[in-house]
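Here we start with a single chain on its own, the form predicted alone, put down as structure tokens.
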Amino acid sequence: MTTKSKLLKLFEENRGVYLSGGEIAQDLCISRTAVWKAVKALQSDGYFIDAARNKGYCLSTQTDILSEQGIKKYLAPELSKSDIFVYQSISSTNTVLREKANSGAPEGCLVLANEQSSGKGRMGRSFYSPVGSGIYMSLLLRPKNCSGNDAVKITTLAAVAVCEAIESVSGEKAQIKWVNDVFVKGKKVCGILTEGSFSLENGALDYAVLGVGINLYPPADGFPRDISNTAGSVFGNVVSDAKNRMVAAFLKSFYSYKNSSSPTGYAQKYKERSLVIGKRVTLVSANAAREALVTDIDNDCRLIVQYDDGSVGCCSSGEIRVRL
């Protein structure tokens, strides 16, 4: 661990508290000159660190920057052991994590970025990922004996975990537009994309890359015109350490359901947060679009619909349009 990383860990554990240069030097076993250089490096990275004569250095409580140290301080020991990589700007967290997965990265490896130049959305779309305003992360999973149908549950489980994280950190009610979009106050604030690698030998899932993008704040230049009417953000202004808290809350919730003895224990909570039950929707497939009424969501988080001719359908994947 570098001196800068060690100092950031110390600051994150003592937010709002002044630490003298001598105390820091003694704790980290470095010189006071090295402390000063590390502080300057963190300030260059955007951290608000006050330096006051006779008081020392203090990381502002209003700082909101993603970091491995900042996330892990909110995690239980068993989760904090996972590898966490935070990048300033990359093409796509899913792409980078797939490369790590193919090189043998273990389950739980997490890749985050402050900006994506080629963020991925469903159906080949892009996911708008401007610098500083969102949380863009991908989690590596290596489930055992997981089929393609079972893999779909990763996305729905993640949607519940995102809702619970948003509610925990912001106090805002979060809802789900089947199958993978999370809404707050009628606006989409999160998209989820799960990509997998399957074994040619038995058709089971070798690994899954769970990608989650959360719009935490409004972009500095606003949302692009094509999504400006539908996209929103969790907060209107910067909130102290919200990014690190949101990531940690998501991981806690996700793993609590993933490791539960009841594999469908989250399904009722998914259903309770549904935006579409009782609404007319358009089911979109590669070949057609069909109108239907959503009547229910079952324990596998499949959409139960009634078509205009009276017939009933069950959808486990795909896309819907609904007027909210």
Ligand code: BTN
Contents of the next structure:
Amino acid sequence: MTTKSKLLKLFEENRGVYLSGGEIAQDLCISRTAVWKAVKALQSDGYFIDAARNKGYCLSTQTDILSEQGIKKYLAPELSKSDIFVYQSISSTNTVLREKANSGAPEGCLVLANEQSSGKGRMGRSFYSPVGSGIYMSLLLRPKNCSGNDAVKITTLAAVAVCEAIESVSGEKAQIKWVNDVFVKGKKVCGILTEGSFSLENGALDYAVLGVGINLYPPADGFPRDISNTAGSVFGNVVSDAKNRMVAAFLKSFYSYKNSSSPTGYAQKYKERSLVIGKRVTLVSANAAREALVTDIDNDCRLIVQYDDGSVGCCSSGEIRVRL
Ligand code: BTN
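Right, the form predicted alone is done, so what does the form predicted together with the ligand look like?
The next block holds the full complex; its first chain is the one shown before.
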């Protein structure tokens, strides 16, 4: 761990508290000059650190910057062992994590970015990922004996965990538009893209990269015109430590369902948060669009629909259009 990382850990664990240069130097076994240099480095990364004569240094409680240390301070010891990589700007957290997975990274490895230059969305679309306004993260999962169908559950489980994280950090009610879009106040604030790597020998899932993009704040230049009517953000203004709290709350909720003895226990929560039950929707596939009424969501989070000719359908993946 570098001096800067150690100092950030100390500050994150003591937000709003003044720590004297001498105290810090003793704690980290470094000189006071080294403390001062590391403080300068953190300040140039954007951290609001006050330096006051006779008091010392203090990380402002208002700071909202993603960091490994900032996330881990909210995690229980069993969840804080995994590697967390935070990048300023990368192509896509899913792409970078896939590279790490192919080089043997273990389950739980988490990649985050403050900006993505080629953020990926579902159906080959892009995901708008401007600097500072969102949380762009990818989590590596290596489930044992997992079929393609089981893999679909990773996404639906993540949607429930995102809703719970948003509610715990913001107090706003979050709902799910099947299959994996999260809405707050009628606007999409989160998209999820799970990419899998399957074994050619037995067709089992080798690993899955769970990608989650949450629009936390309104982008500085607004949303692009093509999504400006549908996209929204969780908060209107910067909230103290919201990014680190949100990531930690997501991981906590995700793992509590994933490790639960009732693997479908989350399905009821998914259904309760559904925005589409009882709504008329258009089911969109590569070459067709069909109108239907959503009658239910089953224990595998599949959409149960009734077509206009009275026949019943069951969809486990795909996309729907709905007027909300
Ligand atoms: C969608 O709504 O179409 C899914 C969007 C998924 C976006 C996230 S952001 C983090 C991760 N990295 C990516 O390139 N995409 C996912």
